[in-house]
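The data below hold one chain only, encoded as structure tokens and taken in the form predicted on its own.
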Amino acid sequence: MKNFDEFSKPEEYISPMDKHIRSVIRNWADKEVMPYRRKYDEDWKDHHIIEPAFDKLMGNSGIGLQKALFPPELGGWGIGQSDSAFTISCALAEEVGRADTAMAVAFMVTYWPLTTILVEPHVNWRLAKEFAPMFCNAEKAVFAANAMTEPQGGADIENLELTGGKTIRTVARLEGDEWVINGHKLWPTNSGGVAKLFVVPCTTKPGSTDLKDFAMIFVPAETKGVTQGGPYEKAGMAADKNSDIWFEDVRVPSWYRAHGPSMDAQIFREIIPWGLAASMGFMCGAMLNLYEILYDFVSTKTYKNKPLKEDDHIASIIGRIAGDIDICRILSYEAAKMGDRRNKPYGYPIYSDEVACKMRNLKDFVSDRAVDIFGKAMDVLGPYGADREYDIEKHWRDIKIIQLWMGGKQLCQMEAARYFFNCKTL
């Protein structure tokens, strides 16, 4: 059998740990994960299979990964420090997306809001110290939340470009020296009382469309005033837990703001591409998986004595599956290219318009092609392709949930139509 390797992987991108990291996640999928997850989507509430898995993955425990993002004069890994963040946390996202796209997701959006002080060249040392022994000194995982979405308007929050953030209705009041926070968020991952540590994009002045206005403030999650619901039962995707959080007169101290006015709303856009980016690499992952399972499957079935995979029919659909993922993981990589400080050709910084609408034209097309092409291969596998034995439709209800977030399809073909052909909201 071929490895998923032969797939493109521009070599002149990657990161000179890229091998050693990969090996030691394959080992942990191919031991930890890979043997129970047929078990997860009844372990969505409780977690009692799936956190070992995450302790082994996160803690100190086991690899660690939850402390990578720091300094490592705070005892991380100083990816943070890396001009090569982007693409590390691509093969990240690869690799354990291939055992299970939820725990990746889970595992990712942890950095997602600590990129926010953590990445270079904004760096918020006061934080960072204070943050560190929750996620460095930790023997079981230990997670973090990018509270975001609210209930009347989901991922608009997003669209600070068109909105300026006059939308958002979680409030925060300077009182003293302390943020009082008020609000709602609804489906942030690691909600449902998984996170240890939320970031809250929220407003000092509601209705304001002034982005001085909007800010980025660190709640740990037993502050007095925090709730959090229980997990919402989805479709798929069991082991990220999504809840409604609630701020009632929260207070925490006027440092916990990310950076201040101004600075939080582009640090904000800066962690969009990040989202974006990491999406890719989930979908990329869990199509390795496929190819995997597919190619075991088209060599021992058979049709009129030969492998299916000798058969034309099937042959022409096993290869454009197959070129599908070569193109789709040779897109991730350029756009976690685009997110990197090294060898950038773009010219853009993270935060512009060019980088967003970019990434989100490249999410919206590896995401179509990832449900195309599940969909092609339970049209192969026929009666197996439902069978949970094969493990292909746990991937394809957890991948359609990755091309439903950040806005969907319509935000990433409203952005790229904003960028590419200048059209504006009026």
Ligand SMILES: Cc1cc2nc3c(=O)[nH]c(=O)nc-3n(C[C@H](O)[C@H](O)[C@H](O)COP(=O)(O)OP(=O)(O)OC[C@H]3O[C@@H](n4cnc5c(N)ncnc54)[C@H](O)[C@@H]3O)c2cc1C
Given for the second form:
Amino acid sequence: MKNFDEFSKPEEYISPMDKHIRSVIRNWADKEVMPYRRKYDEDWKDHHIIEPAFDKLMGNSGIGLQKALFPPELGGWGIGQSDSAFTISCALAEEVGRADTAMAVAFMVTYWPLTTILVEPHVNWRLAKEFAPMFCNAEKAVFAANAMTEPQGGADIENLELTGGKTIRTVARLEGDEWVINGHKLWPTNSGGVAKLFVVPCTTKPGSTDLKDFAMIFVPAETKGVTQGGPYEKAGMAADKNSDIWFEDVRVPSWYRAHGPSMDAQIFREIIPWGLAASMGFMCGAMLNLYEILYDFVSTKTYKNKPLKEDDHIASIIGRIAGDIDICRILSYEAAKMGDRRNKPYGYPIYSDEVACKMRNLKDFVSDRAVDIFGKAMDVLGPYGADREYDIEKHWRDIKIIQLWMGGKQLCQMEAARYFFNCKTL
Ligand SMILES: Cc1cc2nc3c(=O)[nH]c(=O)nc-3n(C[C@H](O)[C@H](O)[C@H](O)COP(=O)(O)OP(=O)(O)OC[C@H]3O[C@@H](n4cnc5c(N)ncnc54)[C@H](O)[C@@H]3O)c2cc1C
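Form predicted on its own done; form predicted together with the ligand now:
Let's see the whole complex now, leading with the same chain.
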């Protein structure tokens, strides 16, 4: 086997669009990203090299993927209305992540806030119509962001089941027919001046644990009172810009709230599994690329005049690596299936505790395996593992970051303990 498509995925529920979409993105990745990605680290601030590749992936001058979630009536492809939206997203995350997981997150986080208003059964047609031209009519890449994390802690905000939103300090006050928003967010993917549209998880009553007071409000980036800092310099993931965003008496129409009291909290609990499933897809993409690079290395490098892969010690390591990739891919598609409406074998709704805890558990597991096998691959590659020419060290830096986001490892483990052991206070 050399063809990485042969790593297991459950073929019977893969969307009919899967093959076509994959081949288009693979072609883009091989031409527009793979030859240049080594230079991305130095381009972290300006995105001179990175931006044209995004335009070709997302804008109408290229593949046009940024409009995919919008309904066809509004100029999109209708993926938000598909029964397989999660599974399709997993394939997109994998294919873009194979080339560059930071590009994958920047592109897919554009879908993230939009899932709240474009995915059945919660399509908000008024907001969908409002924002469709921004994404569907653009020649160049247009990004969105989910501005969730705050300086005092991101994990608590994601831990809505336990905190009920009481730690959130970004406040929205209704004045007439406008929301007035004040607060400070950190880290959102596509901040640092990239995104044109934010969704802002916030509270309408500071300190409240009543989920009716939790709100998700859309804010166009150029609205008066929105200020963004410059991008942070990270260990990797140069194609994803992260920064501070300050909201100071920012006013938006009252109907920019995604759905309203209670429903916004439910929708927030639905977007968490989206982020977790996509994170697994990114890691699978990076692992598939690791396999491609490692295959060539162990087949062509020799030890005692035999290819490296014929050495028993090396074979046991690369066998474990390939085995882990196979298992992680199965788990990632199984996680996507928990999110999809189609063939729902797990039987519980996407906003349930079951899905939150099981997806966090799977994301934590796949992250750990990915971090481990990149370490093992570097042991086999020796100094070539650290050589930028080989692109392994790039993925190695990037996937460690995926392990840390979305509440970090502890929140994943706390949620698992809470569900499986009926813990009440974690
Ligand atoms: C590349 C990148 C992209 C990101 N993209 C986004 C984005 O798009 N939108 C966004 O809003 N944020 C984003 N983030 C932020 C990220 O999701 C947060 O950093 C993460 O949720 C952790 O929050 P925190 O950094 O505030 O840490 P804290 O919540 O302060 O946690 C600090 C430490 O305490 C641990 N901890 C937290 N809760 C518990 C608990 N209950 N029990 C035990 N230990 C606990 C954590 O695991 C961590 O080790 C991104 C971060 C990175 C690096």
